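The chain below stands alone, shown as structure tokens; this is the form predicted alone.
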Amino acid sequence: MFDFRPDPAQPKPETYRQLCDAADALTAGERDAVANMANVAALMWEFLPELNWAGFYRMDRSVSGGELVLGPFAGRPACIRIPLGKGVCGAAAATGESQLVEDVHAFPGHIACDAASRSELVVPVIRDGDVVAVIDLDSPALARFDVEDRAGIEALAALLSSRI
């Protein structure tokens, strides 16, 4: 059994390490993506404070262009499949840039899957140099997220990119 809880008096870069050891003991020998994504949402949903939505969008490269598609996530139900340059995810996944994102009714083109979100921390997970996945945070607090948090869930998509 595992019961992962992290002080929450803690400074943010110790929650991010304590999140990303919880991840790496979860996923270490696992070959099931899905299983690793599913384990590592409901890690993120755990660990950080504020979130209404914390997840995956996969990449299916099978449609042309590609577009990203739902996978694993804790949180009220989500868009499907959102298309590459589309909304904070597809412009993660297009660019392979993390979108960090304090007012989303303020970001072009956001796509409101849950009206209740003011602000999303997106990051692609990259392999090989390709876009496979992104972590998509969403949180129902403006500015929620910020410089740390950003280095820290990046720091997950680097261990996981292997992984997922």
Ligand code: SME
Contents of the next structure:
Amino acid sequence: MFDFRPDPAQPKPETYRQLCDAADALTAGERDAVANMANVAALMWEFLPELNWAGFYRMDRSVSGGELVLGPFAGRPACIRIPLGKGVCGAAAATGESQLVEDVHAFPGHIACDAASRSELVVPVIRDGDVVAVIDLDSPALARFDVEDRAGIEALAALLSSRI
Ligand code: SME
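Now show me the form predicted in complex with methionine sulfoxide, since the one above was the form predicted alone.
Now the complete complex, all chains and molecules, led by this one.
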């Protein structure tokens, strides 16, 4: 039904433009946040090479001070809850700033859900000034992510702000 085939040789910004267009098309008419996150996790998995995890952690404000809880993803089963400020995801959620980590072993407090992970990109999804979720990408390759990946996922996060 949906068949996305990004050209592996094309420049990264073009891949992210196509990914955002596909995410826009899939989420525009749907108001269920879980359905939208599930489809976007699947899209990231299809569009982006060299990943071993792609998905969402959502902000759970029912916990005092807030806490991240696992959302829709593609990849291996993962840690369920992450306190704010802990690990790469918790740092992104606590600061509201993207975290681009070339070597997770060098990141203080990195949470190893999968020992195979070597690099990571986490981008907060912000709505009305609050972090409502983070997008997390993991790779078994060292320094898999660069500033073009960060810009692409930040554009995706902005698109999803009102849809998840
Ligand atoms: N490595 C992350 C935890 C989430 S998993 O990678 C899916 C972190 O340090 O926050």
